[in-house]
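In the block that follows, a single chain appears as structure tokens, in the form predicted alone.
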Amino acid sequence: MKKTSRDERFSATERKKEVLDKLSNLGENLYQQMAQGNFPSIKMPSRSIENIYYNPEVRQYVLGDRTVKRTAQNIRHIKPFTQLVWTGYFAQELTTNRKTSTLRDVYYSAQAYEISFQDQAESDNVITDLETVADCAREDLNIFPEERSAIFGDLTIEYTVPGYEGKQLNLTSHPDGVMIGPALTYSEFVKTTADKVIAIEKGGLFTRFIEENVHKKYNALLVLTAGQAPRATRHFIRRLNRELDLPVYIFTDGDPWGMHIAMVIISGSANAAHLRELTTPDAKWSGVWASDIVDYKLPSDPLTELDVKRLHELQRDPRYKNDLWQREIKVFMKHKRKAEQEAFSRYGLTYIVDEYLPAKLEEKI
């Protein structure tokens, strides 16, 4: 098995020990500056669309040069310094005890230190800040959003987590699979058979892999991405490719949304611009293209006037001028429909596991 490169991960005591220095750094600073009878200031890279553009080099989305500064001095700055100053408080907490947080839990534990937030999407965005000021992700200072997806298949892990040190678990121990939360994030990977993985956006469809034993069949492991996958799911993913040397193939609903869940675990996302190791350069988007609705004569819906303003965007979309992206996207635009992959039920309950997804597999794109 491929051994963890220290550039791809740390191991547990390592990455809370780069954590607590980055957070204690950040306080110190503001405390030298207080005693030097300054107010207190923060320098943080800027998040706004004319400081983010795409890096060829590394696939996906980066942030540019331009800073951002929240001083103490401005009275317009006082709220949004004092709950970056307290987010960080909270998250050197949570990474001193090893204990997680979800977004939510950020969001209510703020009101017991009378720190005001008008509602979790302010919240959400000032841990991003915090990202960016610390430059870590915000699974690194052990705060998650609500996990809701999965795995199946034959993976034996190891958890380092407290309390679970050294016990290990195969990832088809339970047949609805197994949540993909912080303690099989940081999992050690300890032996699989599998040669693939096959990230599926729909439950359905992932129930329907297991029930037909396509991790058998087709020797793979199986993730739910649960709609747009969440970002503790694209690194789980990339640690698969990385470490275990295992492609990657994609298969969505055949809509322009189907297609940007594809492409942000392959490439990234504008929003997670300050982030790196959540892509996965080299994973396939299998389908279900706009193609295969014609091919496969595909129940089908029409596209909405929205559907079609967001292909219009993706076409634009730097991330998209690969010739597959851009060919799908035409046809999306010429037979204005859309399906979802349950449409192969038409053909029988097995037939996508049996016909559509061997030929998608051997499929050269």
Second form
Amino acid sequence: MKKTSRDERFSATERKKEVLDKLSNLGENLYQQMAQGNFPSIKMPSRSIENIYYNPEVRQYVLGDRTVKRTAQNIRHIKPFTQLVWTGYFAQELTTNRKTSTLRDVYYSAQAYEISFQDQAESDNVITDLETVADCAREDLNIFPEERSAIFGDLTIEYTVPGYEGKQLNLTSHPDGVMIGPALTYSEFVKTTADKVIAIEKGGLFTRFIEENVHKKYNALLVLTAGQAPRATRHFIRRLNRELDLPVYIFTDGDPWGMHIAMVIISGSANAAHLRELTTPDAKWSGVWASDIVDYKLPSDPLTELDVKRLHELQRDPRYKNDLWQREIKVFMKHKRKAEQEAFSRYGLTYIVDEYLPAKLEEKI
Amino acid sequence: MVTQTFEEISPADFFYRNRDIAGFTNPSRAIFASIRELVENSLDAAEYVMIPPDVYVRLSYVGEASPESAIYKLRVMDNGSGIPPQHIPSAFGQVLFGSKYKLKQTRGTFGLGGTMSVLYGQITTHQPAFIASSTGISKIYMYKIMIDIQKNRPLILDRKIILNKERWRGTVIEYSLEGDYIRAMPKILEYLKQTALVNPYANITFVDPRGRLYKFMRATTKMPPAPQETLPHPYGVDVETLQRLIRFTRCNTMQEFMKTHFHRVGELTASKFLTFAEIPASKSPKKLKREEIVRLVQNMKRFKEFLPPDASCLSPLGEELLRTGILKELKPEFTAVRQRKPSTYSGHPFIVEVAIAYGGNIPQKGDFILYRFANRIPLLYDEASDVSFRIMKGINWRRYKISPDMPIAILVHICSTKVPYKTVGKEFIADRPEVKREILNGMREVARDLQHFLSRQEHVERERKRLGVFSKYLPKIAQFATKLAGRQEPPDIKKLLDKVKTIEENE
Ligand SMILES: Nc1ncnc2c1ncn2[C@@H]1O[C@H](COP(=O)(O)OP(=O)(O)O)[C@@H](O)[C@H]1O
Ligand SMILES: [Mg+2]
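Mind giving me the form predicted in complex with the partner chain, seeing as the form predicted alone was just shown?
Let's see the whole complex now, leading with the same chain.
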């Protein structure tokens, strides 16, 4: 089953080559402009809020037609311009040498080249510029954020990272799960017996599910998002869904924030409107719903003012248009209660696995 | 019944009793005023013969006088005109005796300062004063004098004449006085520094009682042209002056009298005026009655056709010398100097010179530093009462993008045959609308100059930074773009840097 249902992915190596081409084209373009005695400039899609649209067809935020031109002739542009070119160079070095770097590393590495970033926020922003210019995610440029999530279940992968090429690993090998880091991101899928993916917001429940053999009982790959899922994890979930045809179920806390964790996995975020392949439009939010709080009589807390404000925002958000979301938002607002995943413990440690989970997986949304 | 006794006092006695008004208020002020009067006499004397002044001042400690004052010996030596031998005793031994009553710009005016100093020394120490002087002839005359206060006459205690082989010309005066140098010191040093500023062609040396040497060296030997002696302008004449002129005149007709004794009065103006005043042109001035004299003075002020006084009797410093003095003593980063056109108030001609100095060694005091000068002498007391101070406070400096927390000094020099002092102490200038207008306009002009300088400087600074930014980043862009493109040689960005420079020049 290796390399099945390749709708959008090349092999990791092909993909690397494509990234490297994009970077060297960028360099060549700038080089030619300068060789001809012109100030180098770069045109790229604008990421300003006015140019971000929700596209119902691809079910995610996308950038509109507006572009911005960054030119080294403009004194206000020249520093970020230099930072951008350097970051491109740095990504090229990483990719050719098959090394990875964290966002923080990039920030510190710049200092060795006398490129100064005021703070990490500035360097993160320039990396986002580079994603937009090179039209690929930072993970493709071998740059990763610090936060890591994990996966557990019967999936065998094959590494492509240096020193591990050809080595295979079954993701049940470690009872704590396997970290979704650069190596896993670049790995190829070999085989799996699972027929679904269950994404879980919190580490406690993820561990409980492994202990309760949820992966076996329900034939599932378990993914820990650890709060808002990192982009690498969102991309990984998409691959599981697309390459292996596995349906994805998401379990979060029963509050507006949990609901939005699920939504970002499904439809992406406005911050990543310049990127594709980070969404899993067919994934399902399976709970904890506001109506579950009522139906299962879960111990709950009152919504805070901030929670209510957030609900109002979500209610108007184009990603929340369909019935399930609108309905659940209304139930939240009606009962003004919220519950965490752990709330099920009031019915005993296995209740959530034995009673709640099967019911929710059955649910037709 | 009370009997009143009437007595006459001599001018010396009068000033002895009222020494406050001449600035000898307390031991600290007295020592300051003494040095100041003698230095000014020396400067006047050197300028009189158009020689760059060399003034040497030594103050030495003699002994304790009281807890807050001591006895000092003051010696002042100059290379000025010298004093004709027959006048030496009176010059320093008789109040209101002097050579500067004529109508031209000088520092001294009343024939008072030098003698007051000697008088003060005598009162406080009971010691005679020593004077040596030569006008450059073959002899030097040396006198030891005291002042007979009641009679306002010098008492000559000793007189020596020595041969002047080197043809030395100048004056030395030495006498003892009581004073408080410790308290007076800051003002004295400030006075000497500011004097050096408005007299940039003078060498001034000061040895203080602790043996410290202060040298203010000349930065030029150029001197402003000497003031011409002038006749009084009809507008400025009072009954007293007119009576004196009538007493001395040899003219037999009013027509002649007007032409001879008044500034800028010719044949035509004289006859027009006499017609206006209804006085026969042929009348002898000696025959004028008292009330005719009073009416004449009134008509002089009313008559509109007198030509304004010209300023040849004035000797302003001039923009170049003022700038030299400012650069020498204040060492600013920038200075702007303006000489205003001559003007008059009540028949007295005057010229205002204004300067502004910025940055460099000018300290940041939280407020502008104001330097005031009149006839090339610094005014150090009662700043807040001075017209310049009030004008300075009234100006909206923000209009010129100037604020008091910048390091800025403002200088105002007014010269006139009659400086409008408010008091005999020569410390501050009164508010005369004509004078006020000139000072105000002068301050505005130099403020505008400074504004231009600052904005030009800001512009240059901005451009320097701009070029710095491009020279920093363009090579890096070239370097990393080359690596990204997989090339070896970076593109030549010299052209781009040149473009950045041309943009700067064209702006
Ligand atoms: N250093 C000097 N050199 C030459 N003449 C002097 C000197 N000091 C004083 N005199 C003469 O003495 C006169 C009286 O001096 P002073 O009492 O200071 O009055 P003033 O300076 O107002 O005329 C002066 O007018 C001047 O003729
Ligand atoms: Mg004098």
